[in-house]
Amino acid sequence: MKFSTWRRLALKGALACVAAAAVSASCLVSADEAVLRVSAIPDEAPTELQRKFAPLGKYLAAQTGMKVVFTPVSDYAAVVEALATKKIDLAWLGGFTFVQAKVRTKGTAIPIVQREEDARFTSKFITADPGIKSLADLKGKTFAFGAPSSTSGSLMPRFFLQQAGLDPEKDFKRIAYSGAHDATAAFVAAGKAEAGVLNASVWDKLVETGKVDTDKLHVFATTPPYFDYNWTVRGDLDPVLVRKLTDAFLKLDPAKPEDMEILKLQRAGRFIPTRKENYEGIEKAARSAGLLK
């Protein structure tokens, strides 16, 4: 079975299990209990996203007095559509996904906070081939991006490759899309592509947890920094609730053990305010690449 086929089947199975758990949780909510509906782009396995969100969900419930229900989705576009059709209230988005949500909601989606790290985010180019030492060495090689709508796994790496004089469609032997950052690392490690790109945060986590063999897989280039992930609310959400959510994120204090657990799972030093203007560079890159109309 091809790696990409196995990945899709595994993802569907995991999503079914996690979605079932989310439905079961939502069935426990009484008719009069206010519910905050949350989702996230599937840039990692759905079970991992659920694990990372659990303590944050409990914290947001305590801060807002609402029942918090997290629902995983199968792809990036589903988060944008759910936000635009008011099926979710709060979403963890990448920079490009936010731009897509902004366009889809006619500018009403509001980014409220980002991790401090997201103001200077980067992507890592990785390989197991000792002969690849720079971006120029990628000519004629097979290459793996993450999901097509991923800021750090596709859009911005493409932008910087083009700035380096490389056109992936013309200069690479073959392009694959793994679907998620952790899958890209697995793809390259398994020899399904000679090189690939993933976000710095996931790469660091894979290294820290020993899920990649750095004697075999290594970083050979890093992009310049750009704005990336944020928490976004739908534009017509009650302003009082938006303020509560914003304050809740900003109050998370790494000096407090209970807050540190949440921040560590989110791979955040702390959260800071953000605004739509921070993502204008990503929007320009997307329009330049023909990914936005």
Given for the second form:
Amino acid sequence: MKFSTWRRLALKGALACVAAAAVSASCLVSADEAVLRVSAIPDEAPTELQRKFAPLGKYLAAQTGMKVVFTPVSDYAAVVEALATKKIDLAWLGGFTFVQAKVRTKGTAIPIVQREEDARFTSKFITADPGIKSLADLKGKTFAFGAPSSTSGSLMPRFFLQQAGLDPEKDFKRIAYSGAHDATAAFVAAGKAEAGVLNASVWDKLVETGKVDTDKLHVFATTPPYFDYNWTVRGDLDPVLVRKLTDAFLKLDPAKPEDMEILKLQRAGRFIPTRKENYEGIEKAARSAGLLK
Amino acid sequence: MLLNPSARDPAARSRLIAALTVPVVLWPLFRAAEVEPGALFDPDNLKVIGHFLAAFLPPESGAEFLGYLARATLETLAIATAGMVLAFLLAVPLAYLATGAGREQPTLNPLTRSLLTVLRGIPELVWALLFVRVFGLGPAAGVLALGLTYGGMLAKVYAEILESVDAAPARVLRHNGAGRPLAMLYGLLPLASKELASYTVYRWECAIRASVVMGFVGAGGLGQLMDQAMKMLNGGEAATILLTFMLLVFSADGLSGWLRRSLDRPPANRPSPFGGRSAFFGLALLAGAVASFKYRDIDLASLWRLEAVNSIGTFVADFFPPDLSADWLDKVARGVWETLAISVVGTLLAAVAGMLLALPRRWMPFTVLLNTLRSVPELVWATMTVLAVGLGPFAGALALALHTAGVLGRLYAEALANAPPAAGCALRLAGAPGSPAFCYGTLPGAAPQLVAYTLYRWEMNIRMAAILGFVGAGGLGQLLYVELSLFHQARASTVIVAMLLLSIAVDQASAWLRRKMH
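Alternative state: the form predicted in complex with the partner chain, after the form predicted on its own:
Let's see the whole complex now, leading with the same chain.
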């Protein structure tokens, strides 16, 4: 009797020890290493994003002396949420995802730089149907946007459609969200959607690299220019580091061949400073299109 | 010449009523699902799907891609295994609380049971989508999502298994003063262990399929690769991923079949039935579970840091109260109706196809066809059917039908094989040709089983139908995806509540129908 009580006690004690060890071990893992955590909205295939980021990541590591870790994601909103919950330090955001991040972080997220091209960004409406010549011809067709929270693949086209008197929910036969700009082109080329819209920069890249057949697909409308993409840091990042990062981007010089390679992959002429106020237009458009409340 | 009233069919009236009500109920559902068989043969659509399928050959085999593929495959296995471990840890205490087994007085445990219903009622994909937001980036979201839904399912089934075995040994133990845990441990578990183990292994196999699907919302693994390949309409890559995936499912199927067969063998005639093989198996299981958590560091402990708890809190708080404005409810109601239509039409089409495939099942090509249909998840079928018939609910119904036909075909074949043979034999001996002997002899005997299987699948399909919209195949899924992307949490929460209510309603309807049929 006695023996068994002792044995039971010993067993219970051992179990408690194991549990305590497991809990304490898991709490001790978070040692602070100097790591810069970076992500990007997946406006193109994540593998493509990783390829594009590799040289830039190396460059940023050299400039800041930190280890740079890039995490690819397949969901726009996950990047915004990760920035708001401080799981990443630096993110490549679109105009609208920046506005979302600003709202989610109560105005603390800071856009640091953008590409020269982002100050005058446009979207292209494309179709394979020769019968579609203007936005008005889209009535009753199936239509592909990019991701729902994409600026150039959803928000701004929606806003300009609205100004042209078209309500996507009512006037299109069906809406698809392809999720990414290159996927939109693939949707329309394959006939999965009769028309679609994507950002001008990705469209140009697809045309240059021969990934789309321009005999079949054609651009039938282009939006007026607006502010788009930027690199954003979370608000409570060390200001010295923010300065270092900003300078690193601004220092990239198209005249230097090694910098040129980085800029070419980012499809940037060069980087220029940006500020929150540049994105007020986007915020207004988002409110009027009902995407932001 | 039915002049003699006693020779009239005694069930004539109820059959007539059924024959009249069924079309009245089904017609609007078929309309809502936009069933257009013609779309399958539309030349434009044929060209689209034809091009895509033609690109399947040759499958992509570049070294870089195969590297990605290998890593994704390991990740899928790790997510499924880690998710099952979590589900098991969750299911054991919940089943203990929920089950009526080993209790002196029968109780219903409304609290635990409703918790189980909520866990099961929200599809794992929706959990995954939410967790991807909170914990971000990577496989932890998938593991948690699997853990919760499968935890709910395991707990429910464990509870039922424990209730279904002979209660006498446990009762005797309790009457002799043993507490409930001991009575269950020594009185019920030995009787139920085989069935419990077998069901757990079967669920692990399902978890592999499910973890692939969760990749579609960014929870890592093969699904994420598949999603990209499908979106880019890259046939070669899609073909390689599909082949890998089917290989994975078949081997999991084989492994779980082997395990279940070894459980069926009587234990060796030794003082202790546990020998070297059991020890090896236990160690392998433990190693697999640890390796799964270590792989790509699925760090569940980080969930309990204060920061994480806070962010979960604010995230969840945003969902309350749900948006109940009239025009949003109207939109959700239309989504609910479309989802219901997709599930009903999909299940019916599957029942017809499954029956046709079950009849000649003993021939080799049919078994392969059934297994192929079954091994590809609904969501993956949907990415293909939207190419074949265009975006919309009909694509969703077809996708459900394709996968479910594979499942039902196999179950139907088993039910027909197990049906009482006497009636069919008698008819055949009396000179009836094959098909009437089957229709009037074998079929009525198997019918209750066939109907029950079909209704069970309908309960599963309503959960799937709710998420097919993620790939443009109609229903509530697209609404949820868009609203979550835009951080309209209140609206998203209305959609999630609607999904939950819909799945509960279908469960109830199906249970009612099953009772009616008996």
